[in-house]
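Only one chain is shown below, in structure tokens, and it's the form predicted on its own.
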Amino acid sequence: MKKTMRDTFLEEIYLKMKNNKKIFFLSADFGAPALDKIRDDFPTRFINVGIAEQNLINVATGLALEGFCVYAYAIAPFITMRCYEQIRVNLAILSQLRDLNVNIIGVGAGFSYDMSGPTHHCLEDLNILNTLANIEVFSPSDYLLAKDYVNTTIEDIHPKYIRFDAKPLQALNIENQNFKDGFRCIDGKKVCIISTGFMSQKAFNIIEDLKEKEEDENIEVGLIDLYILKNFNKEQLIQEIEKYDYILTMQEGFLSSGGLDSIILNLINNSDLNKKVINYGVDNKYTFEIGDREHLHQLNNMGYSDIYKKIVTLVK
């Protein structure tokens, strides 16, 4: 069954604010078939801010600075870079001084939008919202992972950027031991795949494909799924690392830029690991072809053939 993480998490919200007086849903003229109920049966608790993401930043900000646990939801790269002074300074900064429960909710990360070309393509979120300081960035595979994430929304009181895919997806088969690791794991031996967000979609069907094609090698590549991109359980990570000769990343993000890529390649460095490391995401430039995601990753050597032929001479 494939779902889409918007309408599962906002499935969940919509329960929560049935018991729980102090939530807030603030939308910037941004809609979704399970937000009408919230919209409906909470109107008091809803606001629609308009096309106005950065007054969306500041009316959560005054809400969260009264106590209330508050969701900002808008089209991904609006909510992140349009209004990125107001995220840095209002909830990045204040947030070290005051206690401050903004939820970011973007849909449309990576590719999502893929026929919509580069204005609502987002490659640089993930570099440039790790890059504040006091922001959890939390980047999810499929809609289960949405569903937990739920809670921490509401426990957790910080800032956090929740990154969604915009397309229906279906639900990974990887067991997840604690949540609050930051990634869940499938064991391999040799090669493994660091990836997020939609990329670990596309890196456990690579897997699945290399066992049943090329069975006869006995090709077990590792996957980490890491949906929690800040605070991770580092150690934890650096020990399912170890296990391999080599580590291949997977983003729909910009390379060498702050975002995947340079955080394991930090880890790996700061661990002292002699590991070899391949990292597949977008060069520096944007893609004006129109295409689906699978042409738009082929434009930028991250194809499903490239990265699936990498790991047969990798592991050969």
Given for the second form:
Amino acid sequence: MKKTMRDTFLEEIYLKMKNNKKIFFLSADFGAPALDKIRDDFPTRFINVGIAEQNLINVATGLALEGFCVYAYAIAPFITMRCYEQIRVNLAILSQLRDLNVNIIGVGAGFSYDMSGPTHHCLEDLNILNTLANIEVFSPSDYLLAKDYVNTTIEDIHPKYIRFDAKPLQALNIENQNFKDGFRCIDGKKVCIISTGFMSQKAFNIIEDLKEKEEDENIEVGLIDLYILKNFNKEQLIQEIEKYDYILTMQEGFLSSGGLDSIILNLINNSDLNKKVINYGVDNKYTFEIGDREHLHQLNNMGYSDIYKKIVTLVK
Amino acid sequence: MENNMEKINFLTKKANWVRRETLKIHKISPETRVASSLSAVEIFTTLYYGDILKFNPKEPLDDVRDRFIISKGHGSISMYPLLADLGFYDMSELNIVSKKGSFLGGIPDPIIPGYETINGSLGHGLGVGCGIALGLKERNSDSKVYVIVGDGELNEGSNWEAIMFANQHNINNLTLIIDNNRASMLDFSKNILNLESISEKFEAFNWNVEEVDGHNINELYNIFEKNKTESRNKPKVIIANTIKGKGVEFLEKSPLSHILSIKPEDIDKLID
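Can you return the structure of this protein in the form predicted in complex with its partner chain rather than the form predicted on its own?
To see the whole picture, the full complex is given below, headed by that same chain.
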């Protein structure tokens, strides 16, 4: 079964709002099928602020200052970049001095809105949100992780950025030992992919296909699906990375600018590890050519076969 | 009426004191924005000493306080002596403004007891104030929200998002005060983005609008007092017409007053 992270998350929020009167849900005129119930049943605690992301963040801040748990919801590139200074000033800076529980939900991570062109492709959000102090970044790879994060959004009183893929996606069959570690793993040998969001879906499929198609080679590629990008368990992640010779990072975002690749390279650099790291992502240009998501990946040298072939050469 | 006269005399004396102390701070810390801080002296004084705002110096974040958001943070150095005098912190702090270890900087932050929000960047206070006001209503609190902005600050589009929002949601526990000193950093406002008429713009956005001489304590007191008790179903804006650099002749006349400092010897003459 495929399902959107957004609808799964909103269905849970609806249930929480029934019993918890401290929850406000704000949207910048952006909907979802699962949002209709929230709008209908909690008319005073659901507010459509209009197409006004700056005010969305400011109003959310004000409500949070009065002790409310606030969700601010819009399309990912707009809720992160149109109002970046509101996030910096009123959430990142102010939350160092005041308790503020604002959960920014951006829908449309990476190339989710594949057909909509570079304004709707969101390739910068992880990088620029990571650079702000005091804000946690959550980048789930499937709807089950999105569901598991709901309690955290209520209990952890600090600003968070939650980036959801826009497409319905399968639940990944990966065991999660400790949610708070911020990652979950498939064990492998020699080569490990570290990925986040949609790219963990792609990595999962590549690893399954390698097992199936290259049976003779007995290829067991590891996967680390990193979904909490700042306060993950660093010691534990270093221990995981230690098992491999090669690390491949995969992100639908710009390279060398503070995203997943930078996080992993920094982690390795600050440890005793000595690993060869190969980074897949978008290299300093926007993509205007129209095509489905895989086509956009191919245009950016991160297509399925690019990565598949690379892994085959590494394990041989 | 006699009581009222007494109150006005008291407020006038306090405003003069605040103005003098602001100049003294500027002497210690010449990088403070003195001209924009002087235009709001009577507004701050009337709000705090005129029994308009509810506040608690011993517990600055006391839940029953009114929320006063100073969005024009740079132009509120005159709040420093006022908050010290009211007991938010010790008067001796005024001697080390902008010095190592002080919490009183060139631009105030909410590490200062009595400041609600971050305000070094313009155009944030009104939207945050809308959220606080909605939150207070949801909590059935009687506390009110006051936001002060400069007229130049209204150039920021985020304000107009908030102005539309406050009207749409009938945020009637919100009062916006515009310190309308008609000058920005590089010139008089009318030569940059002419906002006149501000009152007509707010009326068009369906706000309750009042205009006042922002240096006339009697007028300010009456309008704030009425605003405190009246019932209305709309947000309200009080346009306080002020003079940037009020009380310092060369600042009052200069389109560049925002970035000008007063020489220490001239400050000595002014506060004599």
